[in-house]
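This document opens with one chain alone, in structure tokens, the form predicted on its own.
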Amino acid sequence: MKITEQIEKAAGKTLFSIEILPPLKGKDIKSIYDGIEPLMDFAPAYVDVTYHREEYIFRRNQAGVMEKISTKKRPGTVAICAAIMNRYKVEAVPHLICGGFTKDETENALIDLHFLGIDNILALRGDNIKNEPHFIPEPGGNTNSLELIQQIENMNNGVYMDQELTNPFPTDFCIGVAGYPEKHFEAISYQNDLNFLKRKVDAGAKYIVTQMFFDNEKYFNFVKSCREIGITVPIIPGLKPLTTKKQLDILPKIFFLTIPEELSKNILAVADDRAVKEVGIEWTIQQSKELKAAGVPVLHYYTMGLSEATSRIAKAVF
């Protein structure tokens, strides 16, 4: 079922959803199940499965020639989504990115997902390869998330790369996109970022999931700004509890977000990460309750493959 259909069917009730990481290469599917199993009691509407692009290094072989070696550490999402849907009878939402894919490869991935009965796609540009100063698309690939959305929407209308196909079947994907309550770090300005988001919605995106935030006012202001420029699709808040002191430094640098002074002060005041986790869980519980009271369509939790903190939050909120 499409996420937009689930939201409509819920008739104002706030739904629960989670996002997981694929396991590291060499791990089996049990590591995924261990992170999901405790959260099934809260009947998640869907499970997002992230995708990490393939990366490479150059290594000299025995003949002295430099070879390009894949250092991809996590498997793709197609098989994981299929396994989750089969085991838990819940919607799985794969992340589809531009980086590392040609448009033909993207089309083939979409065909596979369509055959699996997957209804939803989160369309993202993806991150830069490490040590690259900016995002570099694959030759023949989509250069940004807007182009990716346009390709998916073309397939929804039966338009494929090979225009000589006879009566190609149209797909019917519900396309989600990312939104940034504190602005994407590469955007020229907050308004410029909003305008680009509007273009993605106009191109076919049916819902928005936000980057994590720790101040609900950031989310409420973001929604207000979106509505003012004509974005009417559901805007789903993304949440993550802080669990270590290191995250006070790491998360703002990686995700270009701010951490409220009160939260930072509370975390710095405790002795160890065990106590930090308690502070982080309680903060996210209060965030969640306020957002739920405001009638958000879904509360989406970035679990990072770990279930304990999210389970405790969901128990207090749902």
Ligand code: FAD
Given for the second form:
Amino acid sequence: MKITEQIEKAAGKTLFSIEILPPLKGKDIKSIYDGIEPLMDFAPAYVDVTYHREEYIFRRNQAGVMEKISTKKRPGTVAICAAIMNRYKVEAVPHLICGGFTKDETENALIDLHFLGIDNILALRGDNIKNEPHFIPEPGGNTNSLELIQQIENMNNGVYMDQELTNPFPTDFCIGVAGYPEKHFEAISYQNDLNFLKRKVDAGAKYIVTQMFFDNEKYFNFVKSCREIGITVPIIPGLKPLTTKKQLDILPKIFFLTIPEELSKNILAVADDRAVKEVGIEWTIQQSKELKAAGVPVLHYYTMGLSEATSRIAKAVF
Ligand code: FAD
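Go ahead and give the structure of the form predicted in complex with ligand FAD, now that the form predicted on its own is out.
Entire complex below, previous chain first.
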């Protein structure tokens, strides 16, 4: 079922959803099941599965020459979606990115997803790969999420890349996109970022999932700004409990977000990461309760494959 239909059906009740990462190459599907099994008790409306593109590493070959090798640390997004849907009868939402895909390859990926009965897609540009200074699209690929949305929408209207097809079957994907309460780091301004988000919605996105934030005011202001420029689709808040002291340093660097003074003070005041986890869980519970009371459509948790913290939060909130 489409995410938007689930939200409509819930008639104002806040739904629970999670995001998981494919396991590292070499691990099997059991690590996914172990991670999400405890969360199934809270009947998630859907499970997002992230997509990780290849990275390049340099390795010296037998002749002593440095070789550029492409490697993918976390493969398997589509297969994991199929496995989860089959095992738990829950909606799985694959993340689809522009980076690393030509438009033809994207079309083939969409055909596979359609065959698998996947109704929802989170359409993203993807980040630049480690050794690149900025995002470089694949030659013949989509350059940003707007173009990817347009390609999916085309297929929803029966327009494929292959123009020789006669009467091609229209797909019916419900498209989600990313939104940034604290602005995407590359956007020249907050307003510019919002305007681009509006274009994504006008192009066919049916719902927005936010980057994680730790101060609900950021989300409320973001929703207000979106509504002011005519974005009417559901805006799903994404939350993550802090579990280590190191995250105080790395999350702002990776995701370009801020951590409220009070939260960082509470974390710095405790002795070890076991205690940090307690602070992080309690903070996310309070955030979740306030957002739920405000009537958000879904509370979406970035689990990073670890269920314990999310499970405790869900128990306290749902
Ligand atoms: P876009 O929507 O394409 O926007 C990119 C930037 O271009 C923005 O700054 C936008 O404001 C700016 N822009 C403004 N005007 C224009 C214009 N006219 N033309 C072009 N660009 C313009 N990454 C992964 O690799 N895999 C994942 O699974 C994944 N999941 C994510 C899930 C969520 C909920 C979120 C919030 C992010 C996720 N990401 C993932 C990270 C995401 O790929 C990065 O944040 C990426 O840098 C931007 O993706 P986007 O789809 O928001 O980009």
